[in-house]
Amino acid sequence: MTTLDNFDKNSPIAFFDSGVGGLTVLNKVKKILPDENYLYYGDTAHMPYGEKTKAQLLEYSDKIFKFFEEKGSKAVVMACNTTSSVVYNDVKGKYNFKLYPVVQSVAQILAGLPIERLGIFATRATIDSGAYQKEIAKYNPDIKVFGQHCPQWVHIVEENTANSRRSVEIIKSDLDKMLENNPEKIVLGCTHYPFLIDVLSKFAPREMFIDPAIDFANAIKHDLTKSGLLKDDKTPSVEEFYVSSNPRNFKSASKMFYELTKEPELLVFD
């Protein structure tokens, strides 16, 4: 069990995801906490997480979390909706850092929306877990939640093909299926999905779509502030990026999410 005096407030905040998608969350957190130090691990060798089993996700996350511990991280952001949905309850409290899961962190905010019908676009694992439905129901059981997985969307984003004819057809088909439920809002419940909003908004109002990373970033800042863990030295912010495969591809794909100044370091766990 960790206590606040275990933490060095000038240690990094770490993020992980199966690929570049988690950079959307890092980008938003850094905008409101520009002085912090940051770590990022993209588990590109196992992307996409949404098609993996719980046992696999537990194995991957355990190795990544132990690496973050070795790096002295004060907080770890589960930027990935899939791991937040599937393994958070199994891993919370097991490691020496504060842990922020995206789904659980934003559910209360979503539950407070003045609507009756909410759509969730996410990976298969997130939808199958029912995590969004369960967490939102804790605060507002009257909202009807419609979950739908989009099996091709992560690949479309990682391969930067969102504007190809085939990709637009896939995105529109998935959206049309969701719109049959008459949702008032639709959550883009995977860190990759906000980068499809330009395509999505060709077929539905842009304001219909919710990027939970915005509320998530504010929740992280609020909790670190309340816990007295904001960085207080005057040294410049430091960033470190790691991937489990294809550093060059990661740097290229990251351009639409975050501007990396150099290729991430290749780091493969035994």
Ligand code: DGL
The other form holds:
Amino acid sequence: MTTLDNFDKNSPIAFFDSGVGGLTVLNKVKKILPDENYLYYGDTAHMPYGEKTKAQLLEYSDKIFKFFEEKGSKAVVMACNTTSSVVYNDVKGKYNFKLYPVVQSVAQILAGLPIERLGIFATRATIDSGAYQKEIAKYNPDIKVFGQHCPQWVHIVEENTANSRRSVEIIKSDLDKMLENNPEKIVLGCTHYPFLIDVLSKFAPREMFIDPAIDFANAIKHDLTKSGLLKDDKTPSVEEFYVSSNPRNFKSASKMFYELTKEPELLVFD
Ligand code: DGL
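Alternative state: the form predicted together with the ligand, after the form predicted alone:
The next block holds the full complex; its first chain is the one shown before.
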């Protein structure tokens, strides 16, 4: 069980995702909390999470959370919509750190948008869970939410092929399908998808797309501040990156969005 009184405010904030996607969140958090220490785990061996069962996602998350506990993390950011949607309710309160899930943290802000029709692009598991719909409806039952699964997008990002002709065709075709619902805004409800914003913006106005990472980062800062958990020693910020397969691929895919300050290390759990 969580013991809320023993966090060390100078210990790291840990992030995890199935691959490079969570870097879109780390990027935003680092901008507003530049002095913190960061840990990142990309579970690339099990990517895509969006095609996994709840039992599998619980197993992967448990191993990663135990590793983060060993590292003394004060907070863990579920920089992954899929695990936030599918396993957050089962894992919250079970580990010795603060836990921040992306979907639940931004739902209220999305629900408050002055619009009637909201699109959500996300993985199959996120869409099937109905988590965005449920969380948004808690605050605004009147907003109409259209979820759509984009089966190829995570692969396009991990393979770093966003600009190939084939990828652009796939992205455009998924976008066209979503636009048939006439959404006023579309949430990029998978942390990999903001890597594709330039391609999406060729076919629809950039302002139409919402990257929840901005509001998520603000919510994390707000809560750490309120809890008295911001780092206050004067040591320089350090980062560590771990992946469960192919560190070289992680490094090259991250390049289009994030400057890794350290080589990613291979770390596989038994
Ligand atoms: N980036 C993750 C998400 O936000 C997982 C994508 C995947 O591996 O399917 O859902």
